[in-house]
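Listed next as structure tokens is one chain, alone, in the form predicted on its own.
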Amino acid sequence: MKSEEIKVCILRVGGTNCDAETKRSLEELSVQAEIVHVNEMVKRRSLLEYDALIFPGGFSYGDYVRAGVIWAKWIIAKLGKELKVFADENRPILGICNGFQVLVEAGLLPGFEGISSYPEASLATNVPPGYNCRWVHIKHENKGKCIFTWKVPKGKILRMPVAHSEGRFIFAKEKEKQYLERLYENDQLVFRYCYKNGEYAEGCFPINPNSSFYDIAGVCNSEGTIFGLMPHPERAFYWWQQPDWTRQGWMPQYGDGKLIFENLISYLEKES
């Protein structure tokens, strides 16, 4: 399949605020990028025209419950049966920021059994408590299960901006121990926030910037085809989108946000 034969689906809903970003993103890579709200692909549309799958940033439905659970619990009920068809024929989904607390709430991920029932971990109110907007650095953890990350060299330091209120990967505090052995057995394990020298934040604030448990900043399921990360790669796409490029003299034209689309499409295109 030639990248211009990728169909990529941007779902959206009331308070989704990244979906034309990253339309943006995947049409800059000659990729067909449709965005299309929740209501329209009940009613007249199916997942199963599209290649991949994307949940972008934003605050689904207000947040008003708890980030993401209001727009997991409409997408089981409503396309529940089409959703899971798309996971079990290995479709990429992604899940940004707000998508990885769908993802997350939907039991999609960590997906260590394939869909839970329930969710399986979470994505907590911030530590300290409040919004962070910030440009952050993350270390790729991935030895090339993930998808979206499989060409990029496991120790690789990329630098997004992260924004949000409820940000904090944890498990259950009697399963932790359990559960991130087993995400690194599994692979699972892909993005970790760390210093611009690729220390470990080691739950410092605010190089992790909500306290995430083992300062985790994105995980993929066992299949390494649905992944989720609180950083915005669409908001890191172009160099001019980084918050100091005046001062930087030169910069490449793209991000390190490219990196994630870029990985997608090589896979479709090796897939096909």
The other form holds:
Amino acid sequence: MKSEEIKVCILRVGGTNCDAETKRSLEELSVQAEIVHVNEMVKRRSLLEYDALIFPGGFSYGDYVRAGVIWAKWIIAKLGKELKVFADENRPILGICNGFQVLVEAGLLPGFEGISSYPEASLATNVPPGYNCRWVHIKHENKGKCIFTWKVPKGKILRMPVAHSEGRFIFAKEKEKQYLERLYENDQLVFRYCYKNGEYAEGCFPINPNSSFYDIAGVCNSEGTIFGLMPHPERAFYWWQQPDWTRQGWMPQYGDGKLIFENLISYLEKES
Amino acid sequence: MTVSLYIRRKTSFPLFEINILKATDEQLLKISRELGIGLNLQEMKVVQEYFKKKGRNPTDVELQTIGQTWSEHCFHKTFKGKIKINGKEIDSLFKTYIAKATEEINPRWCFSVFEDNAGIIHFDKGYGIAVKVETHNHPSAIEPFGGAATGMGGVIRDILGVWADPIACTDVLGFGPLDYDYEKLPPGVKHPKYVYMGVVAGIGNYGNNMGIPTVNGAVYFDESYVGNVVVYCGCIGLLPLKKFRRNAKPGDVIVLAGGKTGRDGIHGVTFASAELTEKSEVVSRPAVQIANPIEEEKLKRAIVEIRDLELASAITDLGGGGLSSAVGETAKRFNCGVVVELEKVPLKYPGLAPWEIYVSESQERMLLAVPPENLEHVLEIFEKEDVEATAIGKYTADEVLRIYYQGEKVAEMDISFLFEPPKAVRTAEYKQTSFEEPRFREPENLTETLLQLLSSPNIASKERVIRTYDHEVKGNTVLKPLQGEYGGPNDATVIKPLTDSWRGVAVSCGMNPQYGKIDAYWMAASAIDEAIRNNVAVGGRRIALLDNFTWGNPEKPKRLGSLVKGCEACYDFATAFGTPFISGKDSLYNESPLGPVTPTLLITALGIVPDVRSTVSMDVKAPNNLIYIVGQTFHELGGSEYYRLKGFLGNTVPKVRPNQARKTFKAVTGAIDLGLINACHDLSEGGLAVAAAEMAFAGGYGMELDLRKVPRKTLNRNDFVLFSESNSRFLVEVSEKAKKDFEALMKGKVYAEIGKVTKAPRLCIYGLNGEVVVDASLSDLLAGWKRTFSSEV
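So that was the form predicted on its own. Now I'd like the form predicted in complex with its partner chain, please.
Let us now look at the entire complex, which starts with that chain.
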């Protein structure tokens, strides 16, 4: 498939607010990106019109319960069947920030064995508590399964901003070890928070901005087609979005966030 | 309620006629007090006269409507009224000083100023930038979280109210000292720490949830803010100017959209136009509204779509006064009358009296005028976004306001009467007061003094606050509030609103309450200078200003006198700098049992950066680059952070010398455009020493400076040169390569090369006798600067 033929759906609902910049990032890479309200999707459209699906950042339904949970339950209730077909066909799904929270709450991530009927992980309240907006370094851990980073070398350090108050990735305490092993076995670990020299944060704030278990910033499902991360690639797309661009004599045109969208597109070009 | 004054009409819902036709003066005041409408005797008599001519008593709906419309908050009686001062009379502070400055400057790039909810200026490619800054002091004093959140929600609606899509928010806050003694708090006044935590959380909550980056602001601490918290909320929006609609006509349908109406926020405006007392908590708690940012986010989406499809003829927000002011003001503006059927207003719960529905300030509501043929389409768009929208009435050809509830006419008044309240005449007095200039010896260890200054609450890093605000959402924040790895304090924020244009908007502010304790005139002048120079420092020009006054009770002549002085300075310096005011707001009556607020003028500046790629940040970039100071340093330490640290106020408040300042600003802008400047930072609280320290630790390189080279007047002490807060000054980093061009450009201006950037991570400053007076490692300086707000407070 040529990039111009690729159709990506960016879903939104009341409280979604990172849809426009996500669309801009995709359009910059010459794919068709459409922002669709879920009401519209339910009434008149179908997820299956699209090659990939993105749950963008925001505060869906105000996140008045746990972050992502209301939208996740809503999606399962209203679009569950289509979403299952979409996922079973290995069409890519990306969740950024609130989108990641939704994918976890909906049981799509970590997705050790397909869609789970209950959340297997959680994006809990930050430690230290509170909303935190800052740039972080993340290290690429994936060996090539995650289609959103399949061309990114393992060990590469990327920079992106986070902005959330519920981003602490955790498993149930008693399953921590077992689930972490499975993440490794299945090559589902994608990003971990690290220092700029690549050393892992080891839980140290603010290098790990939320005390995520094992410094986890992003994971994919066992097929590598569903991926969620707390950092915002769409806010690290252009060089002038970076926090220190005024210090650089020469800067590339783009930031690291572009890699995520680029890899998705090159995967779709190759696959279909 | 006294039986004789209030007559219950025989309706199935509560409706009273108020017997004012025969009321005595005393009874008139009693009515005003009992209905909570805050009208004085002169105003009540005008109302009485009007209804005498009509030959009937008014209903509670009518009196409440008048009370809201004529309140200080809605009508700005002080700024529009007459003021007698020192034997002369000023007819409207607003016209005489604020609007006059803009008229005289008369820039071609102003699209709409002082007319709508927000000022609008031309931007690029047919787009305009709308901007508004509001105060929400009183509600935040009673309920910090809700007060601040609804302040933000309100100002965002002001931007929606001129058809603009909000792209950035600002917040400037003033609190009492966080370590204030609990024992000293009078009843009814909340502790500054509680207020601070609540306000910061409230601001962040609204902006973050709506996905609007909060990009610029400031936090000040002052004793006078203990009883009078200061909360300024600002919003900037973007709109395609050809989609701007403001032409409602008779027959257009009035659509109320957004949240439901409840009892929250009743009498918010009368509450805002009175002093805070011990009883405010109990009496005025219902005046604070409840925030729901997601409702407003949905509302925004629908409004932008309706704008783009050109389906409506006018829009306004529901803020102070609720429906009563939104309906009345639009009718007045379009020379229409209006019919409203109040039972159509969707309610949160049943049981509201008609007057409550009409004046409620429930949040997240907007009013649209829609031609009947577009009504269905407009309602569909709201429905698509899960937003409730209802037609509640229509504009009519006669200029009469008519309100019905379940078929019963509950109000009928002439629009012209509603908008011609008796002009307030107030008396002001002003006497130049002189304070003692302190005498003390120069401290022996100035390094220690610098470290103390860096940790003082008004200078210390506000990272702790700033990071709880999403300043990156929308992905357009080119220059961030915190610079680079170490989070240095940038002078202004730059945003790039359009995908296909490199043009940017620089947002900055200036506020110097400490100077206001000495002289309101120079305080205002300094705020203007600071806002402008902050903007210039990053590359902004073609600057527009917003004025926001927080003052005490204007009915007290001294308070009003200093307000007049502040306004005079606004006129003098806006015209001197050629920077027009495009919007503003005043919050008066900021008085509590602890006394009045320190006169606090916030100036917000909006500049244009022609190409964001030439934006300059404040961090030093490379060793061996030269450091210049631009501008003259005077013996101006009155109201400085240095004097405050030493326990003094002083008298030598910084002045503004506009002729020199204008040249300085122009030269800096020129140097930025030619790419000659690597870093630029304005000198403000803490003066030269603090600015140098901030530039150094933000860049991770040291600095060596020599005070002997600093251009100065009547200054012969190291501490004064280091910490004087003279206006219109910058520290600038220039590479050796650019030295010649830079100096050529600066010829004829006051400037000097005073040192260089060093690889060694130390700030080393030589004094007037050539001795080392400051020597500190960057890590100590940075730690000192970050310490104050580093942990949970």
